[in-house]
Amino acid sequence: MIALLVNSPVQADIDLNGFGSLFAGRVTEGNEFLADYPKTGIYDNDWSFTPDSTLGIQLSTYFTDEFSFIAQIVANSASDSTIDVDWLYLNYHVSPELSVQLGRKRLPLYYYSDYFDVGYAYYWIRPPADLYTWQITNYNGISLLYEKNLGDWDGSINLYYGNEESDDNQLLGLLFGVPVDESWNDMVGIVGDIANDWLDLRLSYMEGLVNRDINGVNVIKDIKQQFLGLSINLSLADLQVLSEFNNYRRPDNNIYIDTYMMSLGYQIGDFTPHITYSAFEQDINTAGNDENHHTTTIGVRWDFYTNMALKVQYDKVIDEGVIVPIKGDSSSITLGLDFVF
């Protein structure tokens, strides 16, 4: 691809960025802990690299003031697949602050969204898993984002249209044990977010259809979902103070679930330790569904040299679940190391 932009007759600048993750863990009390649901990444009581290692790279090319061409691949050693495309997509500026996408995105539903891959972005080794729960993370369509400064604040409104299909999706299949094939179609779907020096608000709400297939037959068809969430973030001086509360509603399947974390983060120099607490919580319904966990992590961040960090974190899970556990009560521990290139 680069080559063919390169010998294009039109001359573009293409910019070239990446991220990686190496991390090593074990699960030190009870057998087994989900660090990464999307991606299905287990540990167990054996050390291991595979959960949470990841090589990323970001392609940007600019044909004009106007277009650009936007790439992101990310290769996870949890993953089956050998390379996720996160990105790929055609960025025009209608205007300095508004602009449209057409082709393939992250889904935007949570605060780390964009970013859930980047571990430097962040304190922690990954986004707390009991919020990043959900078995689809991207969309293919169309997306207006607007951009203003409005004095002291920055602000941003993102409207976008897609739908995405997922063959034998990875935690779908763990959770049955069988194989899923499920696709989120017709997803409309709006992210605001209002930030200053010290804090950040953010709003996303997405209503679409699900259709879901086990094991070759259909179960679900054409269902209404949606998703609401709400981040509240403070940067006080060293103090940072994170917070994000959603809701999930499928309402014919009598479906709620509410998820939500808090979380401390205090720089001391080159090092920020961190406390965070997180939780998944639904009722069991009428299909006997009952999945209810939260965790308590404490972990540390050393950015001992320029794009780099390293990162030790204890997790601490209780699941609460009856009909559904997720792999059941758990401690563990991760180290390893975040850098950008």
Second form
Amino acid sequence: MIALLVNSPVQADIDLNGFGSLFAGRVTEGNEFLADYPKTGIYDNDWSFTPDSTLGIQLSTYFTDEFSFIAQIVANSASDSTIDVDWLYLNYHVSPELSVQLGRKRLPLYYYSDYFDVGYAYYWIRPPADLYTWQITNYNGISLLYEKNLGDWDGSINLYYGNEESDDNQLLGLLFGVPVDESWNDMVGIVGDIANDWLDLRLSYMEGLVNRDINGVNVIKDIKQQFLGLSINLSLADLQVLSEFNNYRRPDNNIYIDTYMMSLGYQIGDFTPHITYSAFEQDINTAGNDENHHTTTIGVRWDFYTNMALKVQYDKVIDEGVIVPIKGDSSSITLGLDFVF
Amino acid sequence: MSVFTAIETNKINPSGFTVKIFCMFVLLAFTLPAGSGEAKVALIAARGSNIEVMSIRDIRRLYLGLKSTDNKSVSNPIINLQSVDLYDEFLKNIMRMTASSYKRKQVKAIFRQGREEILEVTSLKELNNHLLENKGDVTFVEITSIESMENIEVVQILW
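Next, give the form predicted in complex with the partner chain, keeping in mind that what was shown is the form predicted alone.
Up next: the whole complex, starting with the chain shown before.
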């Protein structure tokens, strides 16, 4: 791929795109609300801009019609690191329908994984937190993307392989209270998506190996994990019906988790009111893990200006975990602005 | 005898006439293509681009940021924002979505798969210059606008 690039006549077009979110929120009942699991964005009883505010820049360089280079960096005020590199890969179009990517990409487990930080692309302030509880959000490796039209349907299949290491992982550090290093190795996944004007179906499967060191002590070594996700989204005129069902399992550790959400949004002119129910349910196991929480969300998106949307959202969390509670019951309010440029 | 004369002379029941007119409108609404009766719109490119007629599905694919599968001569689609009404009609008739839905789809395509942003042009002159400088690029314009453009060829009539 690199040899092909070197031998191609260079005629680089550069595109710069960006996105941002500026949100303030606070917990109105209870003590804390974990709004963003991977970056550990937490609201408490004081107004804060930290948990959901983000700024991202994407640089796309098109060397030829076939070759491009994509880089995306994100600064999030909740994150410990100053800047995260979400994407850094070379893209080569083998044909109009088939492309291969080499480098660093977002791990496409969930429906909104790829553009989790791009709030402008969805009506919530953030995708339902009960589902997006992943500690590893990227991978370094290779992927193949095949996109095909079938009648009125647009279909795609994405195959990927990769690894990711996360030293002093933020989410696991929060949950365990001590430094945790985590690596997901030999991840092999497939994502199939088929959509027409009113229906979008997406199926995602990934399996790989987990390694974990807690406070310098290896506690998980090459344990197999599997993820299966299904999304069914409907666009019926002004009505949007969104759903997502995921199953995560690590049988050797007796860990089985179901997450799901159902959401309705209705566009009235520039306004989109919405309501969502989401849940995280873990089967209690011999280690006593019983993480279990669900959230009801009500909000409104207002597309008040080109490339900008104001949003306000109320989240009510019920935390039913007894041995492993997350942040307890809470109600919170968040409001602010999403934009792209 | 015309229907209007018939009303004036009370030879038909006016309420029956209203029903007939209503039925005629309903029938028309279901039989006429979208945008019928409005200015015709064409897909255009620079003269000499040699772009063959594309399927509506392929034009839609192009404006979603994907590569054309019908025609290798096509390079990039350009969004004509000279008239907001024309843009909305294009989205309704070809893309089958509203402006806000299309914008969100574009944002997803850019930040999900790193697709190139589709260029938006707001003046006919700028559009003309761009097409001449970028052979193979296509855009949509009202047919009446083509008279004031130079070295342009019609790829196909869209509606």
